[in-house]
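First comes one chain, alone, set out as structure tokens in the form predicted on its own.
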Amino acid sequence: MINRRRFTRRLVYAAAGMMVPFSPVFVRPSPAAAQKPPELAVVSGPDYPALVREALRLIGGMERFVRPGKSVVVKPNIAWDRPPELAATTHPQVVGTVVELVLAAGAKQVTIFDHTCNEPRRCYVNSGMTELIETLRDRRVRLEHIDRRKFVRTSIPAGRSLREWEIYQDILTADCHINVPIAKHHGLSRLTLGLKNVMGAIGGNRGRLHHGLAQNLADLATVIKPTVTLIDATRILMDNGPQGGRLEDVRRTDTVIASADPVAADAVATTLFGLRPEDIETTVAAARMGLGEMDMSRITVREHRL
């Protein structure tokens, strides 16, 4: 587990803009926790499919969440028109890995699609998607473009701001649902990471969720919920998100993080960028609302360097 020195040298490391040094850590939960700690992986290298592998190993494998017969969405960010080298999307080498994986996993069929903010097709082709789907050549595998007549009216009960909204059919309706968000810099929300990352899952006026971002996203977050979220932080926006542009506001810090809580998730990933979980109001309102732990100190952290 993460203490609390531990913690605060990542702060300052990530402050400096300079890699944290990842060694394996053995952890125990502790024994006063009211509840079982979320796991966590962090692993760093820079052999991407390796990352992807190893972390969902670390929680458990690809089989913990993936049952033989299901249907899957894999939810990358592919909402610009940018190549992966300019971190505005989620980096196909990752994404596809998290294909093979469950493909391997026995899933009878996997989608993967964004609600885009650019042109769709120019979206799917520059961040490498179609290129990926075309090499993997498997009839499971299916790159979605947004069928608008699936966004359906969906009731949000717990929601403190939102009560319902449109949200994308396959999500709602998949066996298992993998969130593969890109980390990086959102001018708005500070950060987009995995509880943002739904933004692609919806329709109707999103511009209108801007106002009274963080609840609005957190109660989202009580409908859309992920099996397992696996942030990609292999390079990481750290200026002019979401869109970015620019290689000199791009750091590559060779990471990826995986977790069941997404919440968590998204606390540790902002460490990567000198924040802390709590400077994150989205994260700070799903904590609230009881969608997970951001707390460092009751997160079992798994960390490796490959």
Given for the second form:
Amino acid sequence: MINRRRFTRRLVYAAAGMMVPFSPVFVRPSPAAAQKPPELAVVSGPDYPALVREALRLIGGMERFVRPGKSVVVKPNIAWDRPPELAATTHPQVVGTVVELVLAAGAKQVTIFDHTCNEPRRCYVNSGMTELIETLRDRRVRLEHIDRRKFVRTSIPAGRSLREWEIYQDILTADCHINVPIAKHHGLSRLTLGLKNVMGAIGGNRGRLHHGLAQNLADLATVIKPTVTLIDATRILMDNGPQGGRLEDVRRTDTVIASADPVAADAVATTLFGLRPEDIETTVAAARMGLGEMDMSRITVREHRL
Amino acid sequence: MSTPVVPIQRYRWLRRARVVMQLGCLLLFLWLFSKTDYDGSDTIDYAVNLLFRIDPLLALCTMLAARAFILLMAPALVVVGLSLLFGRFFCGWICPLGSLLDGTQSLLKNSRSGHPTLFPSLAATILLAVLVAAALQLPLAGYVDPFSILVRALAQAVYPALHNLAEWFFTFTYQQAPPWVNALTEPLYAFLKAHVLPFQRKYFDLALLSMAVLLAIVSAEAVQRRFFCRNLCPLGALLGWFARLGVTGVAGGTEACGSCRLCSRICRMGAIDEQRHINPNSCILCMDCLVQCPRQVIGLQMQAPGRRGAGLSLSRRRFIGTVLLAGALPPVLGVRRLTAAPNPELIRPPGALAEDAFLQRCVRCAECIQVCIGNGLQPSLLEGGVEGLFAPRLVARTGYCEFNCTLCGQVCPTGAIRVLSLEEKHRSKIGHAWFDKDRCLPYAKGVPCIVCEEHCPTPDKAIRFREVVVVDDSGRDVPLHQPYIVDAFCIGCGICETKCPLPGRAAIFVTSDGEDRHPDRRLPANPGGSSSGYGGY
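Same protein, different form: I have the form predicted on its own, so give me the form predicted together with its partner chain.
In what comes next, the whole complex appears, and the chain from above leads the way.
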């Protein structure tokens, strides 16, 4: 478990690291990674738990990312007071399977949270998360409501438009961060995918980030780096996002996408909407900062239909 | 005149029962208060508003003003019945405010014990005034009713302040204290958050005023024991009136019983006079005198109804004066400009009755304000006139009406806010959103934003945008989304105003224009627009 002492120590190390010019902390991707194309899995089929298992297996299995005894943050999108079928929130079966795999890999603790837009309890209950955690019945898993004390002002040294922001401590200190967004329409950024899902892990006046949203999200992505991004596209919201509310806007796509490269995951998910990765400014901004690969020809996609 | 009906041991037992009952009722009341909240279900399973539904004063005034029998308040008849049987026991055994005041005794000593009640006919005068006003459809009972005063102060000041205090303390320990302290404080904070404290920090207008009223009542204990109960409380006066009609009471002391006058000295209600006559109007059956009387001549007695002497303890002059004064209020209130031009900033909760009927029923109990999970409802000051003081209104800059929530109607004890089904709530228009295009970023500054569109909760969005190209202040062409409002879909929930990222005044704001409880305030119809919506959800 992360206690204050370890947290402080890490902050000090991180700060020290940032003072070293060209330290590996913010030179990404490393030359070695650049040569090796990112791996990505696209799995479709009607059995959602099986999709998640297969997608993670194809990119090396959960054991590749979660070591025994480590702390894990699973960050779904549970920002809205909507039931799962309206495709505004990550499907509880997808989140549940991720958590099961994380536990099976020997994680010491799994924390799930989101900084919601609607009333937090309503979001957690109606998205199905509360029930999910109750059925998991595992003391290592915690569905946590945002604790305002845990927002820490964090400097974003590589940021081009954001120099610092309040970020939820757990997502910075966890050994492993698994980003589990849902793919859906968004009025301003066109789509909300993995990179936009970090909005639920930050504090401050989040509305302000919408002025120059793409660059702001890319800046945040230099600090909040998911170990794995698993995009829930079992059903996607085609219009009236990010909140939806009409079944007419929901399309069943029965797909999940998994990758250790957050930009590649977003880029490939974009194609499900009939758009190209370049259409999404956030993806472009993040790729420009070297945070991942958006060129479809340079991503190793493993597709599988179950 | 009489000998004790039961031996003193039994009175001791009764007095202990009274204290236990007081404590139990106070705890039950506080528990119900803490349950006045969302609890993972769209409906509230407990009668959290019970206290207001057993209150005969509120029931009488509300029904008089609304000219209707309100079934929700029928439980008040039980208290009336019990008061006819057992006198003013309610004040001594049940009333949480009374118990609270008794509880402050050890803190607030007063030098006036044994003194007669300072204003013996004031409570009855207040009772008469609120009854007359209610009969003229001006309900004022909520301002003087003990439960309204208590819950208002708890909901708007004490409870959120408790949260504030806890958050401050545990933030301090979290950030400053060594790990071994946190090993103790963090589980404690988690427990308090789960079971005692409110879920989220809330902010209220009139927090100080609500608190000041309660504090004044508590401080008055330093002047005289149960100062509020005997000098001011109109509910107590009403129950006292039933007690006089009733059949049981405390009796015993006579001029011949001796000259110790212990009973009249210790009586917290000043119910025992120099002649040791015990006034059923004031006696709250606390059992103190029965236990302490050295000669044990005081006891409980049955009596034929109506044998307890004088009626309402008001002189004819005061009676007429009070009636005239209370009667003069409504016509004066009717000539204010507010009557002709309703305040557009007065947005009532969804399901609220038309304004007049709403105010006639609202007892200012703050239950809706307490339960509002979006911290949207605030007590009004003068936005709805003096008679609207403390009534709920939506102040959307700091909180909004949650789209799928119907709790305020569920906790309203009088039906001033109707219980809405979710479908009704989704269609219930409490107001309308407007843009301030001089402030709205995509209009005024050429800067992209549309946070309002993102949060707009109607399935067919009431806020949409046009894709335009504007010239920003440095002369560049900027492609932008400029938001606009679809009148047919906007329900006035106010989340757009709450979430507008501008500092200070929001660039989108809601007013009560177009609210559906007043058909004459409908917005002009858009001839080209569609008037139906809301998909299947």
